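Next comes just one chain, in structure tokens: the form predicted alone.
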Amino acid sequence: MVTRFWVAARHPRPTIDRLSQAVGYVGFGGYVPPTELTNSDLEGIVDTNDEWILRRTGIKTRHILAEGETILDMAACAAKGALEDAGIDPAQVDDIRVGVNTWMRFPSLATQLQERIGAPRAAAADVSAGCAGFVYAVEQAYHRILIEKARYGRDTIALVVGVDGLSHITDWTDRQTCVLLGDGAGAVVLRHVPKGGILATHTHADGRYGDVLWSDSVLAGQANGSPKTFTHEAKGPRAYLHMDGKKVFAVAVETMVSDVLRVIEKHREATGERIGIEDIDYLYPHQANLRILEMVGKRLGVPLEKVYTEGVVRYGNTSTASIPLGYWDNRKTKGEGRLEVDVAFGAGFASGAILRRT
């Protein structure tokens, strides 16, 4: 049961004309590797079965990077698709933000993506915020676009990508985690739009839970006190992902519900527009686990048909890619004027939400 209430505006309204400063998505792109890993396939890898996986996660298939295919390849495919969809030449891009957790090297993935797609004038940086990395990256790009316009009078175009290759950090002997994870990438192009766009953002973290969802360090100290060295297998570093699923589930549901309500409240506080959860037309939650998505919808009072769930069924948990992959899935059915909320939760525990009008 969700309590609905209205909050009077507590802050002065912005002096900048909100309509002229509207920033929204103008292009969508997505990519999943062609290599598909089904529940039946997993039965030959680890002690599990299709019925167990479906009951606990709702996942039927996931896509896995092929030999020789890289995280950069996925990011580039999604980015090029979004730019083509927006009718934007890569040389026009001013800012590139990449939400990613599995790029264990430098230079950043964003700078490598800049070179790959041919965007020579763009600033570029990675954002690591667990599965909430895409939401954090959109918030950063959105704020930069607003500041560049308000302070310098410049129109800015941003490319935001969410991408992860979780198969690279999966322990395939751990059935609690390996059945969940898949690889993929999604991307959006942001710029000023005549109407609609992003209405509010909210991000949050609670580092007290850092020990219930984490990955090993690529660099590990040796017991004899000698200098740190790479821990590795024959094919290179393997910083495996670990998770206490029960603890993550409880906090994830509570946090995602809270973040959705908070981002709506922030918009009301800033504008006085009287909207509530009942006015939301569609919800894009991070595709962690079908049971989490069902519980979030139930707690918010949002019917499941208004919640994007197809991603977790077809792609599994693709971390930062899951929300933009949802946009890409629904790109042909999106209508104008809809109120939508994106919400994500991940390691850290980093979380966040975005309120948008299409």
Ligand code: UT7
The other form holds:
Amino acid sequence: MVTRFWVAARHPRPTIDRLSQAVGYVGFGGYVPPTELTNSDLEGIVDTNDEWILRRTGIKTRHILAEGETILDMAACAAKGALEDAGIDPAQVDDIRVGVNTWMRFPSLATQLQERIGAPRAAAADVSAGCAGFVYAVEQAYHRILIEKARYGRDTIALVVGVDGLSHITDWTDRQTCVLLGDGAGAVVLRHVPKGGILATHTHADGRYGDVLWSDSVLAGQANGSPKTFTHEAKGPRAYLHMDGKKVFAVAVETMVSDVLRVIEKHREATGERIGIEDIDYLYPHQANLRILEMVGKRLGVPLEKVYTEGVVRYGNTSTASIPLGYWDNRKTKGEGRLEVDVAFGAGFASGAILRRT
Ligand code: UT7
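How about the form predicted together with the ligand, since we already have the form predicted alone?
Entire complex below, previous chain first.
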């Protein structure tokens, strides 16, 4: 009997109290490569023009990796910035999650980042969820922090990075896609905070749309069961991104709207607190196309001044990096107690949303 009490005290059962401890962002970092590609630069590459790109996408410039710069370099710059901003030494980091789609090799980018920044005690893994990779990675880190606390009583510090080098998989002869894409990285540090933080997360996927936004791979033969996979000449096509823009556009708007509503509903289910759209102070949607952002804001009833749109104008579509790059852009204007929602959508179609209080 005595032993049983002792065991119970050393291994307390998770309680709602312990699970509901606040977890939030405590540091932000971002990076875009110095090389800028303007719309007029693109006029010299494909049959396009500044007027079309601005009217149909809102994009003015994007930043592109130069020869010798890597996706790991971008991730490391953003990660170091976020840790410095949080006042956290890399050696204190327990968990590294990297949302990325363009690393396309192993070991994972997260393990290479762990080595580069010097975080020897951290677990590290990549998350592949299209442009929603950052939202998925934050959700995973958030859940781990809660479980580590509830199950083991440990405070966990997580570094979450969203990074992509889309220029590596851009077909520079395809005017429908090459004008949209840019490279960049954003990062956050997550840990327990006294109040606010993440209120709810929601992620979802719909694999039926796998063939409207996809990339080739040097291993495409293997994925297709090609018998040539094991021969030396089976190099396959370059890993270009392909997209049926119109189909993606329609589902993107629909899904981002429903994901925002769903994450608010999940919070109500968990806490009973009713949050209305009018209570949202700011929305960080994945920066795919200014027209998508305008339509999402309009459908939700969130005025455009409360929607982050600067990223798509200045960086183009940077995939998993676009939401944390937005935090980084806005870091000087952040107030406390603001209600914010992140929402992302991308290949798969994988999507998700996060409801937070700053
Ligand atoms: O991050 C993951 C999610 N990605 C997205 O959410 C992207 C979603 N899709 C889009 O943003 C838009 O569909 C695009 C920007 C890709 C295309 O815009 P659109 O308004 O759907 O244009 P469209 O494809 O219907 O093309 C309209 C016209 C066509 O010419 P015709 O057939 O009307 O003569 C295209 O050939 O515009 C032409 N066009 C261009 N013209 C100049 C297509 N691309 C270009 C271009 N420059 N770059």
